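Presented below, as structure tokens, is a lone chain in the form predicted alone.
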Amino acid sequence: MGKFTYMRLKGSQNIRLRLLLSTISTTPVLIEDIRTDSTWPGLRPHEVSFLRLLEKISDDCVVEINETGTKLKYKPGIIMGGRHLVHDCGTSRSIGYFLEPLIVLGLFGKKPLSIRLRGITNDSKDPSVDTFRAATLPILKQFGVPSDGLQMKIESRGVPPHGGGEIILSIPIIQENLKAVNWIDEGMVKRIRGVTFSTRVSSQFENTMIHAARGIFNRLLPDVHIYTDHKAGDQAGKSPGYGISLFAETTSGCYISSDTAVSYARMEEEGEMDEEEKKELIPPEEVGEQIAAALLGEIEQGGVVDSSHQGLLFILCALCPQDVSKVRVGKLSPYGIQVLRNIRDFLGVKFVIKPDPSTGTVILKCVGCGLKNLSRKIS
């Protein structure tokens, strides 16, 4: 192990992002002082689960964690991909937490990736699996990822605290490299689509959310369709909950999304809540109105993606060939800024950031690092 030069990092911030970029750039990392001052020091269950997932899709990667979990040594291996893989994401974060890095890594595998992920499909913290299916996968197509073999199937739903959801994700490999983009036209919103879900509660909750959301959208445009997805039995997971995911499609092929889910808190979030407080959930009518307003806020900000997709967009631009990529986003999100800093550190790619005062948006340009898929099978 001594012959490797490790990039030394400190703290628990952006561990998932750092491990993703470490794997893509084949840079071994040593992360120290992981929550050393916290009541529960060290890596969280979802971070350990993410490391196990990296081991599952890679060959020859090495993970070393000290006894307290406050120090992590990671040497990336070769991304293998593979069929019929299964991973339990646990219940401390939703499947959405694992999906963003997984779809990037899957593109650079030796073989196409097909994996069954179990856990929480919808919560209020991470993007839902519906958002990934409707808004995230189309972003990949902009960068030349073939749509053949790019899909996600939702087998069952699961919400906090006990999960029970299951999805199957398929990611094709890219033959050589991604395609640089010039993606600055966000277009005008032409239609709004969405899906509501409910598990172990009345399906009437879904109709209430749809009615509330449509009450806002119908004043603005006629083409609004929100579908219901009521799950029962084994497909309804292990906890009661409901939620809504909305997507606006624009005339230039952009997808802007917003979503949430309502359920009881996870154990570590409950703290000192008594039994009475635990039973209060946000009424479905308020949920519908809040997410409709949140989607309009994302549209108003402008940009070709919403704020939750900025990080993924910047990573894909940085991995493009050594050609100029140019994209427009709304106000830079805190996570987006962290991604730009880590891209600079791991890939050596710097973005030129130019505000566009007339629209309140920001245009970013970069020359990609020219990452090629060297691990793919040469046929």
Second form
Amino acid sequence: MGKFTYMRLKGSQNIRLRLLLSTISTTPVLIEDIRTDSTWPGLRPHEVSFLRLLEKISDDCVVEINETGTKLKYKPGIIMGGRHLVHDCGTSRSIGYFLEPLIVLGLFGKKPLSIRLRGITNDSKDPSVDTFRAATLPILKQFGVPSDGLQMKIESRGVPPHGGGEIILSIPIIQENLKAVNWIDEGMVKRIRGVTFSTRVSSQFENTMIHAARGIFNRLLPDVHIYTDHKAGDQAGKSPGYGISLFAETTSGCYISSDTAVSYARMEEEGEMDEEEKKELIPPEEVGEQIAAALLGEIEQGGVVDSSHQGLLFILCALCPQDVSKVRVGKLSPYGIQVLRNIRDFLGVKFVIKPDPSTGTVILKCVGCGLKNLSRKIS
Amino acid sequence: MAGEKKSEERNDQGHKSHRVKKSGASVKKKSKSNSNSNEGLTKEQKKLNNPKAFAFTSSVKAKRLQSRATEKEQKRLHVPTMDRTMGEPAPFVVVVQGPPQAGKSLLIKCLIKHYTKQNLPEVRGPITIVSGKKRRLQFVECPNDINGMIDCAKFADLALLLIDGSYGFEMETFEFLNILQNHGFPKVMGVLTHLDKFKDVKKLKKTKQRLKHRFWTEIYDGAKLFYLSGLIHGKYTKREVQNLARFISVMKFPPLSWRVSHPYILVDRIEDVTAPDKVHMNSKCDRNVTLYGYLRGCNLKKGTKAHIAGVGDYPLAGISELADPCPLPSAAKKKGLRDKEKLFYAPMSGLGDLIYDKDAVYININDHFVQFSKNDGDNAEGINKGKQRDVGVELVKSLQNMKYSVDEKLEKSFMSIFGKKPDNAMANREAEMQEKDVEFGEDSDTEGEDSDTEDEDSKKDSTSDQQPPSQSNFKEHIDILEGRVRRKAVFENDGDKDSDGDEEDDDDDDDQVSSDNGDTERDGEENASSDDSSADEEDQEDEMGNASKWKESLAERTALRQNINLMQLVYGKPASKSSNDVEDISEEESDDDDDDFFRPKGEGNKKSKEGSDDKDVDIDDCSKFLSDASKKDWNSEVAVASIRDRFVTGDWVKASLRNHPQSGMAGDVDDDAVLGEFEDLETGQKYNSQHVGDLSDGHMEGDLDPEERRLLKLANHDDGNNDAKSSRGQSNGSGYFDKLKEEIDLQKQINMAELNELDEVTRVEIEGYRTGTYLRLEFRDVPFEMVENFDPCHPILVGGLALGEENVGYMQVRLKRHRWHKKVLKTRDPIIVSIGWRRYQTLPIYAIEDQNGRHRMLKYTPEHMHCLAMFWGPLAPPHTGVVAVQSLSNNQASFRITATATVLEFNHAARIVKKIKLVGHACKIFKKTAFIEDMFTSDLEIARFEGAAIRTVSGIRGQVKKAAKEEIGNKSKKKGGYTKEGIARCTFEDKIKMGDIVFLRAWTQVEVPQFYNPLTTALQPRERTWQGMKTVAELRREQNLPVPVNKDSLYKPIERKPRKFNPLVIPKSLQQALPFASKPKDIASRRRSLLENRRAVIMEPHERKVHALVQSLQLIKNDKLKKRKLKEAGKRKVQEVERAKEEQLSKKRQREERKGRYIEQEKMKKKARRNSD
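Shown: the form predicted alone; wanted: the form predicted in complex with its partner chain:
After this comes the whole thing, all chains and molecules, with the earlier chain placed first.
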């Protein structure tokens, strides 16, 4: 084997993003000092799980972790894709954590990817699977990803701490490359949809949430429909919980979402926090109001995507052919900024970031790196 | 044909008009044919006039024809590719290729002479010229070795294939054509030379014809083949060169897919910028080189890796944009090109002002440009004493006054030098002097003769003598202000830089380059800052300094600053590359508190919460970001009102205004999107949309220059078209093809509009250096051999590598042996492949795909079929063309290209299998079970093959069960015997025999060797053939080793003894028990034959008579029959002849009748036409 020059990075921040970009740009990375000073040093279970997922969908990728897990060597392979894959995401982070990079990786595979992911479908930290289906997948369509074969099915739901949810995700491959977008028209919100769910609790919780959320939207828009999704039995996972996911569709085809889930905390976190404080769950009406307010907040910010999708949007823009992509987002989220920096480091794509003072939005422009789907086989 | 053309041209120029020949053989011939047509028609002519000749008679045929026509039309269409180049294209590369002595250099010289009116002494390296108002050309002579040909094929825009007409085609031409075809097919034009060697006109004509048709079969019918008829005064005739130039000037160069996706540079100048003391210490140390050339292909970003063909992969240590050394003429409206604008640039050829050498650059100064002379020094000393003279001027003057070389001086008197100029004793002056001595020592030699003339010159124009000392610098300034740099100034400057750039550190060097740049001052500074890795503070200073100049456009400035701030917030200072630059960000924030609005909330929190990296480094990565906007009370009326317009229930006009760009951003697409929405409403909103449009237009007009406005207009226009089309519905659908084209057009215009509004520095950062710019690339730690063995006749190609192309892996290609290569290729024999920019040697494994998708290894490539080849090497994207060669030597007579291929995919795992046949023998046989030994070597191996199907030679099928337990097959250790491993228990469908051989047929993975060896041809003398891994056959030949023979594999004559069967013996007791019919009848053999056979027959006389009569009667009958047959045959013949005659007659009659009818019809038609007219 030839020798590789590893890109040296430090710290555990954005490890998932870095691994994603490293795989896409086939740059070997060497990450040092992963939580060296922390009480529990080294990689977290979800990060290890993500590495396993990468190994699963790619061919000949080499992962080396030192004994304490504070140092990671990753040499990406070729993304193979494939069908009927199964991956257990564990319970330390929700499936949403894995979906975000997976959806980008899947596009550049040799074969279309269909994978069954097990774990936590909804939690408060990561975007829920409902949001993913409603708001994330349409973003891909903007970039010319074929819509047939792009789907996600929720088999069962699971909330922290024990999870037990299951989804099936299938992503098509792109034939040549993505399409540059010029996506700065956020449009006006024409409808608001949403899903509430409840597992192992009374379905009455959902009605309460819906009622609360609607109360806020009623002054603005009549076209609000929030569906209920009460799961019972096997489909309800292993822990009780409830949550809501809302998204607003605009006249120009943008989807703006916000979501959360309420459940008992995970074990490790419980140890950290004061037990009395967090023991009590947020009542459903408050959850509904909060999320509705959050959605309005996102709408107020403007932009063609909400703040949690900024990262994905930037990555896709950077992967476009060498045309100018132009997108409008609200305030840059910290994660978005991290993504921009990492894109610069890995793909060499810099964005022109211009504020639009009249609307309080930010317009980003970039020339894509012109990545083609290299692993695709031609006959 | 050529003659006619000539005469026409003469007509154009007002020469004598052509006189038609009135006598001679040709006239007679013509008149004859004419008269024939006039009077009656000959038979042939009649045939030609058949109107039904090309009409179809059957509907099936008609349909077939129609479908064929449509298919042809569809075939003609190609998926439109996007041409992303903007601005002036780089000079088109014209590669002149041909076998040795075909006249390549002469053709280039003649073309250069034609374009620039200058004589080129010798052709070395690329020569750039301005050939028209909008076109530049770069001529390159293709070297004759295969490496050079491969490299040339990769950058040629047009290939002129020179063919020695007197000799015919040579292999080089076809080899080059093949290479071209596989690396994207650029335009090709054949040029026949040496046609004056033909004395016989007829022969010449025939040869031309023959060569032309051969050329056509190779490329396409109608490919242009140009004839250069001969030499006049050792040059091609002016007229023909002019014609050729015309052909070149109208040629269009379609984009090639590999090249539009990769940046590349054809190097036309190379410098070694290693610190000289390093070289002095160790002449074989790694060098730093700078390569210069026009950027082609696609934009080049900083930080891309590049492959120098024949050297290897290197990261680009530095890129800087230089002023175009051969700029297009300014766009003044005039016809043609003026003499002054007929520039050319050929630093390697030793023409122009810069003479290129391996280790130095000599400046050739024209007489009237000479500024420094002794005379001037004497004269002007008095005048200039008072003024502060430039340091450089002083220095040069002192050097001119020198009697001894600097070395000598230094040795002799240390003080004298320092005493002379105490004020400008720089810290680095000593080093400077050391540097200069080498060059000026040589210069003084070469320009010794010149100095005399210089003196004279300076005497002549002594009035201008006050100026000269500072003129060079002064001129430079003027030029920079003008925004353009004249070539001469650049060269002098470059020369300066080269001579003293060595001892200065990189910083200074870059500064100089940027000042060379010749753009506006601001640009230069920005360039420098962008180049610089450590000039943070400087950068800020620059901004401050520039701010004073920009007062006039205050608004623009503030906008720019804001922009930079936000970008700096995200990306940090240009120097900091790592993403963990928290300190930087916090600094920035303290600077600009005013734009609180645009600061992400999280950032602020972070700052307040912690100031150290540690926590930020380990921050949880979570895309979700809950801002405190969610805490806003949405029940309050104010809050609701603030976002009312973001909903469809709100005010649409306001919302549309919101989407409308305000701060000078060219929103050309959202524009029409908004308009689209208005149409949805279908009410009186039309006025509003108009209003909005006006607003925006009015706004834009303020800050867009007319060029951009035009583009915008175009883009908008296109949008309008699209809308109209879509509204009309897909039914009329002008075709997928047109739609694609339109989309591409639109995207291009958007790109242009978006990028043009950025300032230069950001634009370069965003999209990289544009194609067509003249770049200086710096490479660090290049092997010294590259400089040592540099040969300007071999062009250097620097190709940019896309993402992931520097990685290595297995590549699968679809390969076909070239039909002219004599042998088939053997698996694992090293071949040299050229993929993308690279050339390397590798060991392929050939395979073929079976019907079930299995890749079966082949020992040899198929004779006439494609096969797969898998090899290890740097990855190239699918669809890339591949050329394979086996030997690089020039003295090989045969065709050197062994195979051509396309990349199908790449992998990290090879999956090629080959057949394996395991052979075993039974060692113990039970009923249907047998123990098989010798098939496996260990029990572990058996475990792997459990359940595998096996077969005996006689066709009995079976299965491997398990490894035999020791008790059954072998004696256990306890019992004293040693256990033999690898005995398998197998079951069969029938009992097998001890002598049966048992086969197990399976597939085994073939390892593809992980070997590749980049061709480092640029690191050795070019005339030496590169030697890589040798094939086994070559090694054997060299070492005189015989091919090893496995005796067992030899075929031996099979000797089979005729089988002898013993007679069947039935025991007596059995015989007795048998029924009679089955009993063997034992008849004793007779010693004498029977009487019936032995006796003689004697007939009676009457009987004899009867017998004789019957015989004679029969004879008569036979004879009669024979005669009758003969007669009948004769009759038939006559009849046939007669019938044939009749038939012919009737046919003839019919034909004539028909013809007459047709003629009549034709006449009628003609008459009718005439009447209608």
